[in-house]
Structures are given as C-alpha cells and as structure tokens.
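Given as structure tokens, the chain that follows is alone and in the form predicted alone.
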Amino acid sequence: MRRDYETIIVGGGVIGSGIAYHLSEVQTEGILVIDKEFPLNGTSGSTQGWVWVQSKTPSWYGELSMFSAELYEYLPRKIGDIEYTRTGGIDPFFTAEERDRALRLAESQSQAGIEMHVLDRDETLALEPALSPKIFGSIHSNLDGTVNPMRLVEQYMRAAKKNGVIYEYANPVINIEKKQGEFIVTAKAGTFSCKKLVLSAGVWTCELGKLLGINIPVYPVRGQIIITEPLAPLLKHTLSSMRQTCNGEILIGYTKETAGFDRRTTLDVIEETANFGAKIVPALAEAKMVRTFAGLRVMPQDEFPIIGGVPGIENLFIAALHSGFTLSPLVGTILTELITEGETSIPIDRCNIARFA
C-alpha cells in the first residue's frame, strides 16, 4: 500500500534531519524522512563536529558559514542541549610565508564581515598555552566553535518527531519516478508518494540523482580521526585540526583522502595524524590513543554546496555539501523557505546545481 506525504526527505543525517526539523516548524504534517540505515550510521556519526568559519573561501561561502554559526547561538533554545560551544578557533602556522597567506585571507574575509585576526607567537600562546612554542603565529576568529555531532542529530530528530515528522529507518530507496505531478518513491520496504522531494543523503545523493536522470556531481572523501584518553583541560579553543570534548577526550584529524567508499583506517595516516597532533600540541606526545575511526565526507565537484531546486523538475530539491555541521542550521532554514515560500531570504544562486550544466 502506498503512503502519501506532502514532503519526503531522503537522508536522515545532520542535513536531512536539520531540514526536517526546520520544515516541521512551518509545515505541521505530511513530512517523511527515509534513510537507508540509522541516521547516525553514516557521515554524521563519524565527524569531529566543528562549527568552522574562518577558512571558508571565497567570501560568499564564508558569509554563509558565518550566518549558520550565528544561528547556532539560538538553536539549543529550540531543540535542547547540543553541547554547542563558541570556543573561538585558532589555526597555527609555522613560517613567515604562511603568515603572509594568513594576512591575505583575513583581508579577504573582512569583506564578508568575518572578523579574524592574525596573531604573532606570543599573542597566540597567551590565548592557547598548550600550543608548541615553535609556531610562528596563528589566525584567530571568535566565530568558530564545536557541537556534539551525535547529540545535534538526535535533538533534531527528537524535535522533528515531536512536530509530527515520520522517520523510516533501514529502508533504502531503490527507485524514484515522477508521475502526474507526484514523486513515487519506492523503497525496500514500502512505496511512498509526495508532492515535494528533497535529496539529502550525503555521498549517496549522487546515486539518488541517477534514479531521476540527474547528475549530482559529488564524491566521497575519507577523513581519519584519532581519539585520545580523557585528559585534564588542555585546549581552550577549537584548532584547525583538533578539539577537546566536554569529557576531556581530544579528537585529532585533518586528512582528506580519495578512497571511494572505503571507511577503514590505515596505519600510515593514523601515524601521520598522531605526529601532526604532537607537533601542534606537544603534550599529546604522551597521551594514549583509545580509538580511531574514519568517515566519508561528501565533496561536490567544485567543493561548494549544492543547495536548491532542480531546473526542469518542479518541487525537487537537493542539499549536498561539505561542512554539513557548520551549515546545517542555515541549510534547514533556507530549504524550508524555498519549499514553503518558493524563495529564500538570502541569495543562494551560487549554490544551484545548474552551475554544472
């Protein structure tokens, strides 16, 4: 038996659940989220949870990240505690050449209203004493921070369900057709129909697009992460490669690998990551590693978000992007505007999939 909905969202990670929650604030019924596994079993469950603005370029991309970071200030009041902390972010560098690049970046970002400062060694160590005295300086921004990725997705889901959103887990979509103005979504366990369809399944969005004859140019990038034993408070800020959690563990990871859908960790990259961590924060050389894991990040072909409608297919929307945790509140907000009002409060023309035509 077919079940009918107003809107179906395929993909229940941080982007899909973020859209579902924000949409449910306006559209009080008829929303289904369908996921091929459990929503935290994919990318959203294997990330550091940075809310990172300072390095996002060009300036329009940085501006979107800044807007989203501002929304994080209000999100916990709406969906509950997500362990969001605006720690401020520090990106250390080791040479004069890197300082020159940092100065150019700060000048560029200031055009979008992103306030950041290039600090010398002493200024940096005064803010973050755990850093190596061998650094040359750093970029610092108060906009950066962290969020607990597990808790954010769970709170999105909890709030969305409270607003009437239905979730279908472990039910992969195997076919999508559009007939007489409706999308017919066939999954392993059931057939569903809807007037409006959102594809937000991370690295798997590309395969969903093929069902509708659309090229969604995204590919998986593997990131490997180390988790240390819980340590006494060591880091005050989020660094460009690591952060300390509420219970003292430090997550270290900065690699981006093209490895297809292989989620295994590798000894060479873990060793490289551990050495890199100890180079930035010398005290980590004595810390015990308790776990490693790898996650697949979605990466659009030109590395910029794909957000919005699809030319030629009315009521079909796509949200496929890197930095899903940073941009989640903004993507949820603007997709809701687009779905319910047909326009967005900020321009997203640069994010449209039509740029790949």
The other form holds:
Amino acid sequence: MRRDYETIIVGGGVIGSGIAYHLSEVQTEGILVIDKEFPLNGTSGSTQGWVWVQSKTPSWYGELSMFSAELYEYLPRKIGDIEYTRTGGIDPFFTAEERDRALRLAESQSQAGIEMHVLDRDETLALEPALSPKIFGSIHSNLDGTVNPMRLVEQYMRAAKKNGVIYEYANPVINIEKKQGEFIVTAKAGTFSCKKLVLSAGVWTCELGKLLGINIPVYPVRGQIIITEPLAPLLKHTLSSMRQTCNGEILIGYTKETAGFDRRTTLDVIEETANFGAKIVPALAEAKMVRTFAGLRVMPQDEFPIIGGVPGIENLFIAALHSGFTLSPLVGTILTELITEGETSIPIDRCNIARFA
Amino acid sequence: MKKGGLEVDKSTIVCRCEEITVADIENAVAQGAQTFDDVKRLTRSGMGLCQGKTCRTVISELIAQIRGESVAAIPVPHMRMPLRAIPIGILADHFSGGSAMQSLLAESKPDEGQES
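Could you present the same protein in the form predicted in complex with its partner chain, rather than the form predicted alone shown above?
The complete assembly is shown below, putting the previous chain first.
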C-alpha cells in the first residue's frame, strides 16, 4: 500500500526534525519524516551541542549563525526545555601572533555586527577562573552558548508529532523516483509518495542524491570526544573545544579526521584530546573520564551549508550542512518559508547547491 | 509490567546512576526507541558513572518485553574506552604524537579585503 503525503523529509536529526517542526507550525497535514534508524543514532546524537557564532567566517556565514543563535532564545517557549544556555564563548590562545590574528577576526566580525572582544590574560581569568594561567589571552563573545542535543531533537519530534507530523523510524530509504510531478519514495518497509521532498540526512544525504542523479558533495569527518564524571560547577562559559553540561559532566574535544564512516574512538586522538583539555583547564587532569565517543560530522565540500531548492528538479529541497545545532532553528525557519511561500526572508543564494555545478 | 513472572512497579529504578525508572523506559519506547542506545539518548539511562554496566541488561530486557521481541533481537550497545573511569591526567601525560586537535581561531578566515 502506498501512502501519500504533501511533504516528505528524509532524515530526522536536528536538521530534519527542525524543519519538520517549523513546517508543522504552518502546514498541519501531510508531513512525513522518515529516518533509517531512530533519530540521534547518527550525527545529532554524538556532538557537544554548541551554539557557536564567534569564529564562523566569512562574515555572511557568521551572520547566519548569529541569527540562528538569536532564534534559540525563543525556541524553548515553543517546544519546551532544551537546556539552551547562552553561556558566552571563550576561545583562549597562547601567543602574541595568535592575538594579532584574533584582533583581525574580531575587527572583521564586528563590522558584520557580530560582537566579540579580544581579552588579555587577566581579563580572561576574571571571567573564567578555571583556565590555565599560561594562556596569553582569549576571544570572548556573548553570542555563543550550548544546547542539549538529545533534548533538542526529542523536543522537536514531540512538538512536530503534536502538530500532526508522522514519523517512520528504522526505515531506510532505498529508492526515489520522480514521476508526473510526484516523488515516489521507496523505503525498506513501505512506499510513500509526496509533492515536495526534503533531503536532510546529514552525511547520508550524498547517497540519497545519487538516487535522483544529483551530486550533493558532503563527506563525513570524524570527531572524538571525552566525557568526564559529573563535576562541581567548574566552567561558566563554552570554551573552544570544551563545555560543562547542566548535569556536571565536561565534554572535551574538537578533532577532525577523515575516517570514512568509521565511528570508533582511537587511543592516540583521545590522548591528544586529554592533553589539550588539561592544558587549557589544569584542574581536568584530576577529573575522571568515564567514556569517549566519536561522531561523524557533516562536511560540505567547501564547508558552507547546502540549503535550498535544486535547479532542474522542482519541489526538491536540500539541507545538508556542518554546524547543524547552531543553525537548526534558522534552517527550519527558512526551509519552511521556501517550501510554503517559495521565497525566504533572508537571502540564501550563497547556500545553493548550484555553486558546485 | 510483568518481569520474570513478578510484577514490577513502574516507579522501580532501573538505572541507578541517573535514577531512571521503568516508566521512563516505557515512555521512551512509546516514542519510538527500539534499542538500548535509543533509550539512553532519550532518558540518560546508561550515561552515568557505571556507563550502563548495571542497567544495560535490565533495560534491554524491558525493551524486548514492551516491544514483544526476544532480548536477542535488541542490539548490544557500543562499549568504548575507558572501561573503567580513569583520571584524564594519566592519558594527558603520555601523548607525544601528531595533531588532530583543531583550533577554532586557526580555522577562521577574517574578511580582510574580500567582499563579505
């Protein structure tokens, strides 16, 4: 039996579920989200959950991140508690050369309205006493924060379902065809059809594109993270590479490796991460780590988001991007505008997939 | 909930580290969770100090029972290092290799002279 929908969203992670929820605020019927596993099994469930703006360059990309961070202030009122906290972000550095670089970054970001400041050692330690006294200084921005990734996706799903969105779990899509203005989506268990199709399956979007004969250049980048036991409050800010959750655990890590779809952790990278963690926050050397994990981040070929329609295939939309947690409320909002009105309130031309043609 | 022939109260704690109850597990399964890892991400069960060593089997059994499947059908969760909690300093002191750690500052490309 085939089931008909107005819109099908393939991929139910932070981007897919974010789109589903925002779309369901406007369109109350006929939305299906289909995920090959249970959402959070992929990239969305293996991240620190930063909402990070300060170092996003060039400034048009920083601006998108800032708009999205602003939307986070309202999101909990709509979907419930997501443990979003605008902690402020601190990126410490160790040399005078790095300070020069930081000053140039702060200058160009500030011109785009992204406010950040370069602090010296004492100013930094006054804000974040846990940092090593060996740092030279830091960049600080009030725009940065963190969200609980698990809670966010769960709340998106709950709110979307409440608005009538249907979810299909553990049902990988194996074929997609476009026939007479309709997409026929064949999954492992069931065939579905729709007028409008959204591909938002993170690093797996590339494979979905192939089914429709389009090249979506995203590849997986592995990131490994250390989790400590719950600690007394130690970090007030989100640091570059580290944050403390409201349960007390500290998550440490910001690594990038090309390892295909291999999600194992490796001792060398974990040692390096431990080293780094103890270098910027000395008290961490005494803290116990209880676990490590690795996730596959989405990396478009030029590292910038792929968002929008697809030239030549009407009613097909793609949202495949890095920094899904930072950008999720914004992507949900603009994709909803694009799907329901055909245009967006802020320009997203730079994000169009046509740039790779 | 019947378990092993005994009635189990919904308020019974199955994950001691995070104080997750039978009702929490039922709720997660009702939302679509099918595996220990799915339940873990929704409830935090298994994310505590013991890393699921106490609750893993019990929760897998509960999932199987609620879903009407055999325990063998519930996938085994990933185990990752360290198997026992260890101080970060022990690992930090030993490293002398290349670098996969990224610096956010080094990645940024200020606009300088380019169109923005």
